[in-house]
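Encoded as structure tokens, the following chain is the form predicted on its own, with no partner shown.
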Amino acid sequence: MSFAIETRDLGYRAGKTFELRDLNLRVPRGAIYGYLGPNGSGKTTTIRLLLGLLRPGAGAITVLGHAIPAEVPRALARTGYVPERPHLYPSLTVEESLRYHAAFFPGWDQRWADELLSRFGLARTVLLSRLSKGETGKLLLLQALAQSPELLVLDEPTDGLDPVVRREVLTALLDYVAQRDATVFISSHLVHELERICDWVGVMDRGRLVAEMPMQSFKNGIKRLRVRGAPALLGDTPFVVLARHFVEGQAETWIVRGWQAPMTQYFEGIGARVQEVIDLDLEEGFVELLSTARTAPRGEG
């Protein structure tokens, strides 16, 4: 598998309150990736490392076979990029923003500009400064997509936009990487929006990776056991164990990933016995993995 992402052991510190440590992530070429965490988790500040914006105070970084910030102009110009914060001068009209961004691309694709901005209803005209928050949300995708980009790096693209603007982004999005196979590495807080797109996921909190893994396994692979009679000690388990929650008597509630149908034979071995397995949804298991990531000892998970 070839990456369009890599970081290895990547770390960063800001002032005295804020590090991103050790940070290993691949994203796959052609996978839309979702980077999910709560806001002050460190994904904007991996992005902006990402983009050669902050220099890393250890570890290696790619982006599209090139290191970063070494050959960041490479990768740049193979790259669309839409910021947490817009960057757009407000006194320009929509078209001469356009012209300006397209200057700067080689491969402009004006066809598709213009096919977007009837798409998204966007008056040529119109100053910047007149734009709603959507319809500024939808320019600077707009911007992103025409560049022809091999991939899309998008900072809460959808963050504060109404569910009709949300689902035109995302559909304008999803159309794109399918003509162009193209790759998405998209951070949001919205777990159920991601749900919908992203076929990679990768979890952040607090600076840290707690989870990488494919968005399917992500869903599958995360329950909430029913168990009678376990013992307090486990040893190794084909699961990983989240988080294990005594109820009464015998009775526990365990929440675990990777989990697999045949796995109740493990019990079996224990003497225990699973009552019942229960499906979490992706915000559920999202919510597990940040809980078990923030009471685990440091160094750990």
The other form holds:
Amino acid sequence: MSFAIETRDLGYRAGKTFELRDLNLRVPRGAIYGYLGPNGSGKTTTIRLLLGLLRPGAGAITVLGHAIPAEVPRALARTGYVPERPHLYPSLTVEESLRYHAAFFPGWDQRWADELLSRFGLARTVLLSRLSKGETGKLLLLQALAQSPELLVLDEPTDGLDPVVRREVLTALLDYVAQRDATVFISSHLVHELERICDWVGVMDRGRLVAEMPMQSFKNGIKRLRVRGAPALLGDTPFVVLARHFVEGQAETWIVRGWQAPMTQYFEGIGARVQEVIDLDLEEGFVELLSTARTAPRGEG
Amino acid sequence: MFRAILFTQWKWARLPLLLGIVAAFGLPLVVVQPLPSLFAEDAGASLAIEFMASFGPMFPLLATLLGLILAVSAWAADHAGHHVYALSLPLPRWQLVLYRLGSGLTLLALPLLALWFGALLATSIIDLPAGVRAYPSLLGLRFALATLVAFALFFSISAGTTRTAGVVLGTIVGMLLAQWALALVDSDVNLLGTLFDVLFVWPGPLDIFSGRWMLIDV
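Now the other one: the form predicted in complex with the partner chain, given that the block above is the form predicted on its own.
First the chain shown before, then all remaining chains and molecules of the complex.
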């Protein structure tokens, strides 16, 4: 498998309170990779490191085969970026902003830019400072898409947008990916949104990558089990026990990762019984994963 | 790319730049207005030269303002966006700085030419008495050099981080405070005077701003 983005033991320290450490990301080419994490977990910092906006303190970064930060311009020429906060020049009109942006990207697709302009209902003569939040979000995505990138890096692109605009933005994104077979790296704390569109997921918490796997494994592999009669101490398990909750007089609740149906036999072996296996949606799995990562000693996860 | 950057800088600086062009063109015309009546008097030539000398500081002041406005406007929009947009464009940082510098210099050419044309026009409409000469091209050249020095200075400060600007400002404030403290203890040390000499007296880097700025002289 080849990777559009790869980091090895990436480290970065910002002040005394935040540190990104030992980050090993692998974003497969052609994937829509959801980068999940609570606010302040290091998602935006990671993205800024990937794009050469920040210099790493340790480790190595490769984006589309280019070493970062040494070959940043070559990587950026093939990458569309939508930042967390609008970064365009507010004193330009929509038309001027598009012309300015197009000047830097040889692969600029003016026809598609025009099509997206009309699809998004953006007026060419309006100043960027007069655009609503939703219109700004659409323009940012339009600019990123019209440069025909092989990789799209989107930092909370739909944060604060209303559901209608969010749908328009995500539809345009998925259309692009379907047509061009591009890789998308999208960060968000809106778990449900990513669940619908992503095929890979990475979960960040407090500057650490606590999980990275195909979305299907994430959704299928994390279960809530109701268990009776299990001993307090467990030996080796065929799955990962993320959490055990005891409630006096009731069945225990286990949160497990890597679950498969035949594993119920394991419980027979330890004299226990599985009463119920409950699928967790991505948000529940995400929350359980984070709470487990936070209770685990540093270095695990 | 250069045209795109030039356009944005024109858009950001166009109002003060247009005012600067008008001021640069008009200043030589304004300063020569009283000259015909002064030349009509007995000691007209020396009065006229004194009058010119009193207006002289307006030229380096205008050059400084133009350099400052163009330099600050080159980076203001990027500072506001924490440079995220500029740095996410696919070109090396040094190239972006060069484009911005080149755009600023291109725009500065307009007021520089305006002052030169204004000076040529101003000196062509008055009759000079014997022994008095006009120096429109020399004044235009000196104005151009002073504007470029001001632009380069403010551009380098403005292109830097807030910390750089803070260090420069802190140094100036520190010098003022130190001079004030020395004055309190009746010290003869003149820090500001020494600094002025270092900067503004040849071979100081800002020597171009000092001395007499004369459109008409002997």
